[in-house]
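The data below hold one chain only, encoded as structure tokens and taken in the form predicted on its own.
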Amino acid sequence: MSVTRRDFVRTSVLGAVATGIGAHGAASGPPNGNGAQGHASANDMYKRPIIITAHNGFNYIDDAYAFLKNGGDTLDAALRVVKGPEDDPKDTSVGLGGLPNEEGVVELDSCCMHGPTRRAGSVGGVRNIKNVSLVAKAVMEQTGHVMLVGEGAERFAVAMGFPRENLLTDHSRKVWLLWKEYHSTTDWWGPALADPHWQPPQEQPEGKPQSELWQERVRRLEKHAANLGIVPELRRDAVYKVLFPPTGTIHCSALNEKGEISGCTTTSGLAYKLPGRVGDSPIIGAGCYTDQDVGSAGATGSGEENIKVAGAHTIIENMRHGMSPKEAGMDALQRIVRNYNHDMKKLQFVDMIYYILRRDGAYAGVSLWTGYEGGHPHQIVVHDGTRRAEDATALFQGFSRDFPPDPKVPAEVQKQFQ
């Protein structure tokens, strides 16, 4: 019996994953841009309208769903979700209050794609403007360009009526100072994971049990947090953000009853990054990609790795050629794994979560690892009439570690932050 390339890819992906395919992402799709046919009843299997988003959109998806169900535009619905974290100073990975770069400056990135009109807009490295998701939409609607960056993007935003404001809240500034104290000998300079000469960190015996040494480090950090003026109820959270720097980001895709679909991704990027660093979030085809004929996908996690596999675009093309949402996402994750030749010593420092929505309403959330070190399992938030959070399907069981790497935090110390 002959085996097609598609059958081989599907078999390889499914064989590498220990979990089955859930009902929400298993079936083949409806007719797509290549003319491929799915099940005749596919449109009856899934609910529309539907919105999917990252977990930090949970508190904002109800309003967006009501707006979408009442006839609102799909991109405007997605923007209603991501604007919530952008406006929230307590969300330190997006917009106002985002954790800054290594120099203490907040830099924001975003892109959006409007399926019905097949347009896109993007901004990168923007300072002093809170709602960069809306600025990305303004680039799409008000210019002949697709992407603006840095100072030019900021000037454009001001010209469009967006106010300049200080995005570094007092709390984020103090967390940054705490990070500088703790990481005074480590930063983003040096070889990256892809460097052939990179070596994993070595545990240094210090005469005491590692758990005891880490407890002492946590206590020192908490004391220093107090000296910086961080209020008691926020000190443990500040220490957590130093030990486990958040990658943050929020993606949202929205699909209405007519089958129109749009997507948006926005972020403050890696905490304590090099100034000027731009990740995958504003890169159309990496952090977000929407094709009206097929669906929408977005990502959070290791932006550099996602850029190299054009993750969101890869997922859409996989679905165009017949893969289910879950299969398409797992294949993109396998490409990241392939880039490191399945070297688990390196892959433990990489993580990726994909949020995938097909135009018939089928969806999936997939991740490289179960969750981030010290955190909870990766989740995707769904609203199709019922709001809920669902665990993403992980390619590898276990929790990824932060990069640049520190000595591994013992499990008993991690539990203090869960």
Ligand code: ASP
The other form holds:
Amino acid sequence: MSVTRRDFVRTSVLGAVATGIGAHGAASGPPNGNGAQGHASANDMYKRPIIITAHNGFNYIDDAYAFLKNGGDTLDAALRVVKGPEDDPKDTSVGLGGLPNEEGVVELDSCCMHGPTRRAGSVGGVRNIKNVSLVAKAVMEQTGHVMLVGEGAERFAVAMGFPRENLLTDHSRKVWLLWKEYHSTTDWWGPALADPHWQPPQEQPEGKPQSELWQERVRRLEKHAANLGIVPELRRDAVYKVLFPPTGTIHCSALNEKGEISGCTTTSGLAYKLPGRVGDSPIIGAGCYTDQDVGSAGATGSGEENIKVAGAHTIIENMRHGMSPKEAGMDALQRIVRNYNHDMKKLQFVDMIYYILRRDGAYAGVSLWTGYEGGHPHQIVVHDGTRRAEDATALFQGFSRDFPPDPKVPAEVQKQFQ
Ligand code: ASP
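Structure of the form predicted together with this ligand (previous: the form predicted on its own):
Up next: the whole complex, starting with the chain shown before.
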């Protein structure tokens, strides 16, 4: 199924500002004019080796590219990229320092696929082990299974020699506490009546502009953050993560000169999720899918929506049937749109970014929206001899909102976080 002009016209009639196809033009494209924004033609030559990843892979892709160029395995190259954010306590969407579930426990998901041997491994809901992407690889190599979850996955990792460690950093713990306090008007979390900092719930003063009310809310949160001991330079970040619960995750696909291709995805999942919730990232065919004959694709964004369209697998199948990487990704996005009957009131709370690498080196980054509310435009990071970040091609121009929905944060309040 291709993305027809009629589909796009209908979508825009239903509320989208623009389709985004071609919107970014060649300016952000790679030097060879192919890739993220380009369409493939049978005669196009693409650069190999090549690695594509999410924005948080930027600092790690150089090393992985050198490894790949020196003959390193494609999956090992991709794992080198994603291990960076897993090890980084400051990346609050992956591995160590990932924001926890609603009970304050970090639970990680990951999967990988090795194209040349057509194998896969995956782990879901893993606690206390930082490098779950490597655990997924160990499941692939050391067991007859494809997926392990929860306690069993943790015990397997320990048996394989992975150290158990506390993944909840002090900062993530405090951000989680701040989030609990912000959302708890009816429970026992937060300062008690007897606390000198306790304040009665604010009445909605009639006629007060929304932006003023929000400024007050932000000030109150900053005060709470100070009471929790969050250092001044991290307070704004903490408030941001409460008002706009961050999504993150990292996917990486790598292709070598021989045409071998692999991919992996790793995440701490949605911040403040229900304990036991597993997203799309460890689901083979949703968060990642690699087929040695076609290519590799991965996803970050609204995991539940991606599972329902088997995003990465859909993209690979679309390419198998002749679509370019960008067309294949746009079609997967259209399936998410269709699942909501094009209802923009709901779709404003959904976002998805697909990272797509075809076996010949053609690639694309596509997203449902231009970026997350309060954030920057979605980007993919590419290395084919030159490292660069490129804007993803958005289906809808505009910024998606976080779910569960809070009253909309006015633009002038959002600006102070940018
Ligand atoms: N896809 C991830 C999940 O649903 C979250 C994200 O990418 O931000 O767990």
